[in-house]
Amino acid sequence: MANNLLSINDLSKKEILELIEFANNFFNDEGSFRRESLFPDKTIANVFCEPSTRTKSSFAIAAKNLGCSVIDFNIENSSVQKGESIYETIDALNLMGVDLCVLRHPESIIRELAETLPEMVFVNAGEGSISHPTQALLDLKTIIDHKDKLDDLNIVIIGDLDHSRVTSSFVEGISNFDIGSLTFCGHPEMCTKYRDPKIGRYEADMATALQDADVVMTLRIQYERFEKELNLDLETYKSEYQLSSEKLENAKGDAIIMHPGPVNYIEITEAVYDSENSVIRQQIANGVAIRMAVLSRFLGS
C-alpha cells in the first residue's frame, strides 16, 4: 500500500475491499465505535480550507477513537489569512510533530505536498472538483453492506456530475469491479464531462435512467449555480430531475437511496430520504468506520 491516500486510483481492488472489510471491525455488537487505544502517540491534523461537516468531524471522532491527538486547524483564525502558503503552513505541522494530515482543498495541490514533504503522511479529504477517495470508500461498503456485492448491479448517479470529486472517486473505485450497468444521469448543462464518459453511458432523461436500478446515487445541487451559471428554473428542475417516490418506482423495489450530504431536498424529497430504501444515514456513520480503517492503516504503515 501506498504511503499517502491521495486517490482512490492509490488503491488496487484488493486493498480496496480490505480496507471496507476492516473498518467493519469498528462496529461493536450493538452497531456503535469501538474505542481501542491503538495510536495514543500519534498526532493528527484536520487542515481543512474549504467548510465540512461530515467529513471534518468523521475525520476528528475517528482519530479520537483510535487514541490519536486531533489537531483542528481553523483556516479563518490561521497564518494562511496572513498570506503564508498552504505548504508553508503544512511544513509548520509537520516541524511540530504532526503525523499525519487530513487535508481539503479547493485547489489539486495535495499530491504536490506529498512529494515535498515525503515524511508526513497525507490522506485527501476531498480535492477541488477532483477526488474524494474515502468517500468513495464508505460508499462503496455500503453498497456492499446490502447488497453483498459489487458486481452485477445497476448504479445510477444523479445530479450535478461536472461540480462533483464523490463521482469521480466512485468511479474510480467502481471501475475496478464487474458491474451490470453505470448510467450518469443529470441536466445535461451539469453533465458536461459525463455525457461521453469512459465507462458507462449517460441517459437524460431520469425515468429511463432508474429503469431497473439496484443503486441510486443522489448527488447535492447547489443552490448558488442556479442563479449565476446555470439559468435554470429550480421548480423545472425538480420537476425533471428531483427523485421523487413516483420517479423511484421506475427503479428496482429494493433499490438504495444514497447521497454524499448535505442533503437540501432539491435532489430527493424528503419522502424518499425517508423511506426504507433510504441508506443515507448509514452513509454517515459507515464514514467514520472507513475513516478508522483509512488512518489505522496508513499510520500503521
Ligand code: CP
The other form holds:
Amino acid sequence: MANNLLSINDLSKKEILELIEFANNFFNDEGSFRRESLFPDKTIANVFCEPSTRTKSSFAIAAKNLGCSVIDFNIENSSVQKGESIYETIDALNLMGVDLCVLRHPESIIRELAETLPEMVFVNAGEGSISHPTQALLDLKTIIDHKDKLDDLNIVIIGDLDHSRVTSSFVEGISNFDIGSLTFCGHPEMCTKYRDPKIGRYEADMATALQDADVVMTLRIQYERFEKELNLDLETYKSEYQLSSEKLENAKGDAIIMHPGPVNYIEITEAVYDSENSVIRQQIANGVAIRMAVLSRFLGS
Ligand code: CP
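Coords for the form predicted together with the ligand, given the form predicted alone:
Every component of the complex follows; first up is the chain already shown.
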C-alpha cells in the first residue's frame, strides 16, 4: 500500500475491499464504535482549509477511538493569517511531532506537499473539486452493507457533478468493479464534464436516468464553487432534478438513496431523505469506521 492516501487510484481493488472489510471491525455488536488504544504514541493534525462537519469530526472521532492525540488545527487562528504558507505550516507541525496530516484544501496541492514532506503521512480529506477518497470508501462500504456487492448494480448520480469531488472519487473507486450501469444526470450546465464520460453515460431526463436504478446518489448544488452568478430558477430546477417520492418510483423498489451531505433539500425532498430507502444517515456513521480503518492502515505502514 502507498504511504499516503491521496486518491482512490492509490488503492488497488483488493486494498479497497480490505479497507471496507477492516472498517466493519470497528463497529461493536450494538452498532457503536469500538475504542481501542492501538496508536497511543501517534498524533494526527486535522488541517481543514475549507468548511467541514462530517469529514473533520469523523476523522477526529476515529483518531480518538484509536487512542491517537488529535490537533484540531484552526486555519483562521493560525500563522497562515500572517502570511505563512501551507508548506511551512505543515512542516512546522511535522517538526512538532505530528505523524499524519488529514488535509482538506481548495487547491490541488496535496501531492506536492507529500513529495516535499516525505516524513509526514498525508490523507486527503477533500481536494477542491478533484477528489475525496475517504468519502468514496464510505460510499462503497454503504452500498456493500445494503446490496452485499458492488458488481452488477445500476447506479445513478444526480446533481451538480462538475463541482463534485465526491463523484470523481466514487467513479475512480467503482471503476474497479463490473457495474451493471453508471448514469450521470443533472442540469446540462452542471454536468459538462460528464456529457461524454469515460465510463457510463449522461442522461438529462431524470425519470429515464432512474429507470431500474439500484443505487441513487444525490448531490447538492455547490454554490460556493461557481465562478459566475448562477441564473437558476430554483422551482424549475426542483421540478427537473429534485429527487421526490414520485420520481423515485422509476427506480427499483429497494433502491438505496445516498447523499454525501450536507443536504440542502433542493436536490432531494425531506420525504425521500426520511424514507426507508434512504441510507444517508448510515453513510455518516460509516464515515467514522472507514476513517478508523484508513488511519490504522496508514499510521501502521
Ligand atoms: N461529505 C462531506 O465531505 O461533508 P463535510 O463537508 O461536512 O465534511
